[in-house]
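As a starting point, one isolated chain is supplied in structure tokens, in the form predicted alone.
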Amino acid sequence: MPSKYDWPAAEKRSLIGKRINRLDGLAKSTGRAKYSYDTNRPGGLTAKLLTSPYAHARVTKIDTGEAERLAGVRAIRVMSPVGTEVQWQGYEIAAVAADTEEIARDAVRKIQVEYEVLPHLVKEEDLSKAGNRTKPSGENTQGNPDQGFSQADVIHEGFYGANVITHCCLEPHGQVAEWDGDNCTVYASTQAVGSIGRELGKVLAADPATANVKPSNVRVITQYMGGGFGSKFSPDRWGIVCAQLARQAGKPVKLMLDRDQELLMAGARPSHFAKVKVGAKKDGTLVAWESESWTTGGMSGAGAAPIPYVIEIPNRKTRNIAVSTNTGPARAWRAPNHPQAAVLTMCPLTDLAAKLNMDPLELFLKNVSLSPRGDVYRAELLKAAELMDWKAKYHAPGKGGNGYLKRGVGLSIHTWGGRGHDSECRLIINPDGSVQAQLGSQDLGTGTRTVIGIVAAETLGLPLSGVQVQIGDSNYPPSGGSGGSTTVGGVSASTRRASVKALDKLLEAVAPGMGTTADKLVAVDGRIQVQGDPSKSLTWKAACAKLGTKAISETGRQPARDEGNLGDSGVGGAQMAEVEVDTETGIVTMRKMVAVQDCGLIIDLKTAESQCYGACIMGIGSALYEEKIYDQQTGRMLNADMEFYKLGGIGDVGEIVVHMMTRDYDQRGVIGLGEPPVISPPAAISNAVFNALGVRIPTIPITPDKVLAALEKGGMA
């Protein structure tokens, strides 16, 4: 028997699943939305960081005297005292708070630091040059790989990889910290309104200067934030020092990273390289896989990509090696390790198809039964092929045209979890008819406000304008951080449950006056009416007026037992890319990208599609342009700016077609969407370039120099 908390049936939905504009769209497009970078508190100071110019060094001397004597300097904190071993360029040494940004920068330059420079490693593509920087980080064997390869009719071996890229948030990391006694308010650019305050409070409590501070003393406010992509969960060392400087100076302090610092130390997606061996029968049946992979996430290394990806090839053996490098820390980047896994799996499978003289679409369709959701992938691949016109556009590798411009198509599939995180929503119905939905959540730009508003309005039978969504403040009920594509599943479930409970209370209050019982009443089109009899009804405001002076306040939680099956985990997607390659210049131009994706019940189709468009654009950037480029001799990043760290622009992405799988998929409830569609673009684009040229560019990004080098090596004119 269905629960009253379950999502309404499709024929009873007035808002859910429709294309609805973002609630904050006007505020953002007009500039009224204020981000952390826009926050300037009365009497506030500006803070700047002194960072290490070396990739690996030991601090031997630090003198802040001259900086302290500079007029306008209000506080200085040494973050890396003498003896500290610095592990990457950009490592924080000291912080200065001053009356103006110019004074803070002058003071940073006046801090005198001496270093003992130590050996470094900043490039890891060639594992033979990593020396003692390597260590095993995982090995797994399933079935009998040797026997599997002995049964294979065709075996392919190759090298593949994805280089390090940064998150490149357009609003850099940072915050404003302001004290009132032992209470600290932090205006942070964060993905985790509910947790960074607790983390910051614990650190401050351990500092003698702020020993009276408890985690509950720290309030975090994030009304708007400009991108995170997995990098903005922690208060970070600069967030901690910002609060400490504010306490020391007795004034609010604003510390936002400069662009070069943002790219150097605020997070990166790890590299991943692999030597792959894969075997199949003549008919394309996959029988064996073997790979040795290596990856880096700075000094700590990084986790292994889940290869072979999606398709669970029988008889497989994998071995991964972690490489420590002096390149700054890795952070979760929108589907951690999955984009790399797609490159390391989908590219060798496409090359294997070429050896078999098979269309790779046929190879994938034949083997998707080896995945956990084979029927879903089959349907998605066939839909993508239809939208791409794959049958007409696919050709044998290297047969992409007679002139210097070659066209090709490629494909990839992907998966993700996306189960909703823990969330708590407080839904308030006031006697004047106004409604507030309150959650300590955040909106990264994905439409969280809008989703919450849609769910509450749908449940209460109101227009979207009838619900005021209040998020971005840790004083509201706690809700999880926005990571792992868990936010929409979490907040929609808690909002649904809170809204149902609050509506039940309202119906109980008005039922006697309407001569019926609460179970006979429904909320629809801004009215409370007897089910099946619109003539017996009250307007929403008239119904709420029956509450007298006391508002209804109800709380819904995710997860919750016996309160509806509102979400699930596990989605699939298929993507296809069409490219044009100039064999004279090596430039790859995107012609078309098709993204077919399932994600369970879609709350707002417009923002769901927008998620896929944005993911495709990000994926195109990582496939063709983005890379942290380091100089091995000096250990320095050569493109820590927006001039040479290139992001894809509107002229670089081509046509993007998005198709959301709905109907039968709705029955699973809400599943997260933020990460899945960003996984496949690099692999699909790499495969399209291979199809165009007939030679493989083994690593992404696929830059012109790599294309020309591969063409020269491959002997193609």
Second form
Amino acid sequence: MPSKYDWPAAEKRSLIGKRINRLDGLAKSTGRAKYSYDTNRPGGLTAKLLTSPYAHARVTKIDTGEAERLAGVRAIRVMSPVGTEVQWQGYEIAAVAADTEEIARDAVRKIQVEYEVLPHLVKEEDLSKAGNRTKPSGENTQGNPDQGFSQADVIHEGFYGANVITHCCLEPHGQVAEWDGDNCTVYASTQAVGSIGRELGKVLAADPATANVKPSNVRVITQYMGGGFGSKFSPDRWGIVCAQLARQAGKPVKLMLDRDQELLMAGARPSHFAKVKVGAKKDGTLVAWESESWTTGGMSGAGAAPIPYVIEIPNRKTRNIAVSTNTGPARAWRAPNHPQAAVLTMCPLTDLAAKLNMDPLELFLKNVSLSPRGDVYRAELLKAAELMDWKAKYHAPGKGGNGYLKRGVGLSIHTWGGRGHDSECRLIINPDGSVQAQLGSQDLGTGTRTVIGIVAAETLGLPLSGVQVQIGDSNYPPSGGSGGSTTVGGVSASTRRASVKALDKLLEAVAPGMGTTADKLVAVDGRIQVQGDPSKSLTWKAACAKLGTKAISETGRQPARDEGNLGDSGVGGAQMAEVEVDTETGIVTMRKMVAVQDCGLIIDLKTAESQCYGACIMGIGSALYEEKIYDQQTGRMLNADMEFYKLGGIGDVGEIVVHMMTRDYDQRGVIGLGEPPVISPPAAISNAVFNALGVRIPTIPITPDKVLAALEKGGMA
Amino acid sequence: MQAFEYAKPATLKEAFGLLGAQWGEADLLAGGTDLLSLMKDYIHKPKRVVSLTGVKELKGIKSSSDGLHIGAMVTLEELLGNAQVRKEYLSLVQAARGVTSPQIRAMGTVGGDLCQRPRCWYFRNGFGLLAREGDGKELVPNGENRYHAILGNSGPAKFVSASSLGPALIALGAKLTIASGSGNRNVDADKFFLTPNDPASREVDLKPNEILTEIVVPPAAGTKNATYEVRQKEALDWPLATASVALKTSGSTVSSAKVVLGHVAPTPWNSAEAAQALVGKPLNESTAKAAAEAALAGATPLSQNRYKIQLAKVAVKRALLAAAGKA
Ligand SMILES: Cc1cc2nc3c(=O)[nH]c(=O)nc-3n(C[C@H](O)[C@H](O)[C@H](O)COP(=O)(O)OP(=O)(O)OC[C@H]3O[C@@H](n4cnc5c(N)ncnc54)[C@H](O)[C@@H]3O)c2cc1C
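Alternate state requested, the form predicted in complex with its partner chain (shown: the form predicted alone):
Every chain and every other molecule in the complex is listed next, the one we just looked at coming first.
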């Protein structure tokens, strides 16, 4: 049923769907935007953490005496008292707040801790060495796998995997905490302005020193944040201790993680390895799948890659094993479990296509009907093929040229949900004509602020500059955390509804004076006018002046039954990669990446494309470079830095072509986009390397040592 | 980092008076791109930091009849900006460009590049220069050694020399001037790098009270030279292997050759075998390959770094072909 809240029809949109610069682009690029890391409160202290150097140990003694005596030290908290069993390097032992960062660091080193070192496991790729650290974690059978395999003409078996990587947020985790009586304001680098304050408040209420604190006493402010990628949803132990130190010292305290701490403990993407068996008919129809997989998420749970991914092969059996390792705990990493699932599925399917002497594009086109959105994938694969010039570039595996440089192309497809989360928007129209959209949401750099502005301005017939977007503060109406690509759907819907309601109010207020009724009025081009008769109009400012002294304040909600269907869930995407491999050195160079993506109605085409570019860059990093490298002898992560934890730079990513599926997809309303485009790059790149070389590099990252080893094994070196 | 006293002398003479008799008393600060990391990680904890930024004698590049005199405090950017360097010493240009961060090239100095400490991740994580656990057990052989040495690693040192300029300067026959309160001494670039046997010694021929002041590169006089780096990515990254070569030819044959590998041994690795394989032969793909084979014939890879043998061979071959204008 059509509703007045529905998105305007394509021909009526003035802003929605256009390429619009992000509202905070200038502030960010000129350095005026203040992140949590940049926040310095008057009289504020700096806090630093003492963390465990051991992967597994028991704390047997802590002496903070010497640290306490250091001039300039204002508060110390022991976070892991004697007896605590530490389960990973980087685990928080104590925290110190001092007048300066230097004093805090010196004080941390003066805390004496003794440990009883316990046995550790920090590597899981070789399951045979995992000993008693394994436990079954999910077994599933659909259809009849044995029968499926017996019907297969061709069966492929192989080993594939993706190692543990980390989030590498440009701005590390952390916050500034400041008290005023029993009220605490936290300037946090968080993805969840609306919930971490309450969570923090609950913990504080349980602490005798802050027993009067109510969860609602904690206010969270995040105007700008430097990336979270799923790792910044909790107040975290360092957030709690930061507030406690501030309380104890009676001064604001800033505690941001150091880069090594960030890499060690503030987020890891689970590994996922699998032995895969997959069977097809001669014509490529997939009939059976079997996989034995294992994964680690550190000590706290493990990954659960949904395999086989996207393509629901009818007869299938999967078994997964979780390995607990003494490594920093897993956190959601942009599209949790899906990038691994894409590697574990799209790579064996490509290898199977090779066995069938089939172009993998044909194999995928043949089988996408086994997914919930076969037609979408078909359209996306064909579009990607056109943009990649796949037909011209594809060749049989290993036939990538006669010289030592070989080129190849590969593909992958992916899926994601992305239904809008719960959200409330308060839209205020003031008598002076100014407009505020207020939401307790946050902009992780994805363009949330801009999207809210566009929806409100579009609805009110204003230019984007006519709306002030006020977010990043828990005092605004609650809006969900930014995870699962749920933000754009949530805030767009609540903002749309609030804007329609507020506009209705305005139209009602001005209609009598214009000699008409509200239902005959529309807001376009900064005016309120009688529909079909531009001669009868008021400027926006003049219309608002009619409100007298009373502003309009309306709330829009998501979800809201009977107020239009403004969003949906479920998107698809197809990506293709072209690489060049130097077969003498094993070095893989990106030539081109094509990302085709649908996400329903696109609010800002530019920031949507920007998500895809960023996702490709991030995906290329994980495909070629990124790896948490642990030493089993010492239990240490050896590359907790940005030197040997490698990320690609601008010269490493090649050409990136993004194509958003629009028009026919609009009717579904707004669906999230932040995560899906990061899923396919590693699988597509691995497949491109396979196409170039004719041998499979089983695991990502695809480093020169692995490429040379695979070439040698394949008799090609 | 640990608190320290900071001194900024204006002359070398003043500087000598500020240095210590033992390592650990004072550290020289050039561009600081390495020293500051070492100090932040508490690998170096000097009581005093002596900045060389005010010492004029260490700056500038001068050309004279015995070659090009490069002050130790010349930055990598200044080196790259020098017309004579660009014209005659391609190998130096390629080595310096390999430090792909403009920020590091702007701050980092030639002297600092030669004296920088190894990047071995056990060393940088506090396990000492020779990467040992408390009980003395060597960590590299059974550990994460993908980036470690494949040559010259029979002793306790398994790290690789980090300097990319070192191999290029050795190939070009450069000499270093090292000064102290008691005068100057000259050292062949080839002799400057040392393989330590105990964790307290250094990887270069410097005493705690000495300063590297100048690098003298003999006139190129038609020497064909080049550096080739095998690196995984364009963005700032350490090479996996490099080779710097310098060749003299008479007619179409090689009359003398120097082939020096980087990032494969605890010091730059001057391969006499590779040189020998080239002398008297024309330079082409097959002689370049033969030289590469000769250079790596004695390689002794560790558990994870056999692939570096292949990479080093490629570096040698490609550097030779580049020097000969055939790449
Ligand atoms: C990620 C990364 C990648 C890099 N890649 C490369 C690369 O590919 N190739 C390469 O060669 N380098 C590379 N570098 C290293 C960089 O080139 C060095 O850090 C820089 O050249 C050091 O110069 P500096 O002037 O900053 O030295 P400083 O940090 O000031 O000093 C380094 C050391 O040398 C000593 N020292 C400095 N000057 C003198 C002197 N005149 N006499 C005696 N001792 C002295 C100091 O006491 C200190 O111990 C890389 C660095 C990083 C972080």
